[in-house]
Amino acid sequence: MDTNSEPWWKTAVVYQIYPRSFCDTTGNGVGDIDGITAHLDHLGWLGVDAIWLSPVFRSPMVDHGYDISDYCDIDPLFGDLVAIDTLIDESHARDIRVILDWVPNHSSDQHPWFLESRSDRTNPKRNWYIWRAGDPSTPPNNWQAEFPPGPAWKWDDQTQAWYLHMFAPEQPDLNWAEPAVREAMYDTLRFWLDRGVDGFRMDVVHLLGKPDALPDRAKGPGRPLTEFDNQVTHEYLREIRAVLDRYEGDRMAVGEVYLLDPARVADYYGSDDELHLSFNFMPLWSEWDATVWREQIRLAADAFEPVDAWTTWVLSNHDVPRHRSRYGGNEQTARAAAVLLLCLRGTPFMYAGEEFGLLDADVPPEMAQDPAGYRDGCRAPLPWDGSSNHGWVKPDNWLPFPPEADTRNASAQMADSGSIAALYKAVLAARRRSPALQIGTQRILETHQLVLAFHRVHGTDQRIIVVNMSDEDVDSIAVGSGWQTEVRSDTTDAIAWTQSLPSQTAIILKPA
């Protein structure tokens, strides 16, 4: 049952850290690498595998770090080399693994390379990014932009063309055709690698390759984030890969590939040779039901299973609302859903702040930061005591805190034996014993219609996961008989296992 021949990806719990709202060493009002590292204890206690970071490099931060002007520095905001190497020495010495954002797509249009761009239409980095003459009145097609809403192009007069921008106009499109271009964004990869990252987070992956012709979309304006009609990008994502395995230590890529439908995203693993892992974002809007969640393990396991391919499994992130507040903010039901993340056949991707059962803040719109307007809520910093100042330098920061912070917060969690906190550590430490949780085979258990229930297998090793997702107790749940309580999201109390659950509770069954 020895798991340790497995790539650690595929067995690692990977915690994503936001880090302006992790936790601030300097006073400014936002969360800073060192705050990372100070707090790792926190996550070895915890029990995750390796943590992701969003953007810390250097930027004008239009979009928080998504517009890069240099990829191979740290923004004076989050600290500096010496602290990125700290975190990553420190880390590793906690057997964490380090996963940077890196976001290839675009850059900041305040990168050197840009400024050499639209300098003038000669310079030699003229075709870095993608350039289109015509008049200034007509954009060069009908593709829009994600923020904010409009076309994708900007008009540049010093050069008299316009250049394509699929998110804010700061961040011009890079032009991938270009081998220059590929070569010099592998070389930020090198650069990172050889200071000992494990791997990458891949902003919008899928939009690199662009078609020549730029053609209007056949229905219209459409949101940016959909496939283009070519194969492009799969021949750039091999190029990345063996950009990777050239590096020992399972160097791994995980990609943002957001295409609501996992055949779709299946297709980006390639024969083994694109992407390690990519996101499947289904769940991020799938709504809290045992008929909904059944349809979405299937749809994941007819795309990615027959191709060898391993899903992810995400409830939330930086981008959309906190599951807890998605799910009616019970706290009942986020105990349920972390159960339920981390027992999934795949890698589950947890959001810092979930181990809290944080909710979404109160943010006013005098405090409002994020320019695509919706995802300030998620972002807020984490309360790590119950002090004024929640562990950070002040107690105004860059966004206000989560509701419920005097409780909500490390300190209290990690000292109460029946606090969420202590439900993911674990759910976490049942995982780490059972290799059918890391990595078993999955089956869906015919059982009462509220309840979701599965089956994990690996050699002799087995569990069954059983979540009430309704708001009614439920009886009679058939799952056969010779079962004994593990982990029960409800209690720490040993409560035999009785064939039924209390509405909004998940259960982990071992063999008695």
Ligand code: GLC
Contents of the next structure:
Amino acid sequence: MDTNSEPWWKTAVVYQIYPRSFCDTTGNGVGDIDGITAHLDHLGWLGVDAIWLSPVFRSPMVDHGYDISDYCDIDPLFGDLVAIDTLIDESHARDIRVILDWVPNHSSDQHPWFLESRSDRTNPKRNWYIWRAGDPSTPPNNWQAEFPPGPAWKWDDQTQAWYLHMFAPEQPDLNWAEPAVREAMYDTLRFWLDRGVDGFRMDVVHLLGKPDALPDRAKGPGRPLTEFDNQVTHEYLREIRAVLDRYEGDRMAVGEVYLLDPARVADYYGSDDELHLSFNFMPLWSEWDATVWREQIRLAADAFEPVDAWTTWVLSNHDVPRHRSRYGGNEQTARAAAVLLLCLRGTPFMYAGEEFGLLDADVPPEMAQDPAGYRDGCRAPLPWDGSSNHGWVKPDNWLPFPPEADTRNASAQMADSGSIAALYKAVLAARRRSPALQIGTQRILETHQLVLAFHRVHGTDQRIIVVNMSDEDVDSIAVGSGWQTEVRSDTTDAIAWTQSLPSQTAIILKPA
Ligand code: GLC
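What's the form predicted in complex with the named molecule like, now that we've got the form predicted alone?
Below is the whole assembly, all chains and molecules, this chain first.
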């Protein structure tokens, strides 16, 4: 029954922080590292095991930090190295691990490496990025950038050549085929590992291995959902893993492998010599529907279990509308989703603010910030209290607060035992008590078509989770007798389990 022999990242719940929007302590309208440290007690209260910070490194902020100009320093907007050291120490003092966001596929065009590379065709760093000479009117191939829409190539007058950028033109792709690039990037990992970070979220790692010939791609514009030369990528991932494995304490790599096919994603775990975890993003794009969920749980199990890979579950992050917004705005649905996310077999990744049941903010066009154009709503500042500043220095910040901030804020919800934040806390506590919920096997139960039900077992510990994802109350859910309620997502007082569930409600059952 002991789960201590498992690596921490298997039993952990990870909480993603978008630092620009967590909490501002300086009055510049942008969240900072000290703001995170100031709210660690909230995270301790909630009971998460690790935080992942979206990038806080030096950056011109074209893509709000995903365009890095110094991988080994903190952007002054967010603080400095002292601030991050303090955050790491204070987190560790509360048994909270710290994961940083490493962006290996591209740097900023203001990174000194790129400035050198672009300065002259004979510069020693020329080959650190992907350059192609040719005709200024015809890009070298048909690859499309993620944003803004258009070719993934920019013509550079200085040296009369094209350079590749799979994202914005200010995010030139590093040339991973160049060994010196890989060595320099591994040094950046070591820099942070030496400072005590527990792991990295690795941005779009499936894009690292570009084929030498840069052939046209069959797929047209849109999110780069296809792979490049994955054999080469796997080789790089093994090198990355070897860097982490030299450190004590299970330093972890979770990769953003943005392929919506779990079988393809599972490949990036290698034979326990590549990524430890990889995001399974199917739920970001699928409906709140029991039949759909049964299917995607099966797909994930079929992909990950046979190769002994441990999956992840994600409902929200900084790149998509929040799940409460996606699922139609009903608080009951968001509450049931919390139970589901935290009870599935795999490592759950929460996105800051989902514990308040936040909706996306309404961002007027004149306040738009996102280079991709659709991600501002989910990146709105977190409300900490009910005052006009909501715990920030000023009421007006880089983005407006989300709706209902008067009640959907930390201080109101922490004081209310019926709040969605209190529910998250209760489910996190239930999970911590139960080896079955942390690492148990998982079997889908065929009960009622409108409900998703599954059984988790580890040794003698077991739980059944039932989620009514429909708008109908469902009676007669046949899960057998001998079960009692441990946690339920609604605030009903009737906690006796009667084999029935109101619409949009989830329940955790334990043996009576
Ligand atoms: C990832 C990040 C996204 C970023 C992009 C480029 O998809 O999650 O926010 O814009 O990579 O780094």
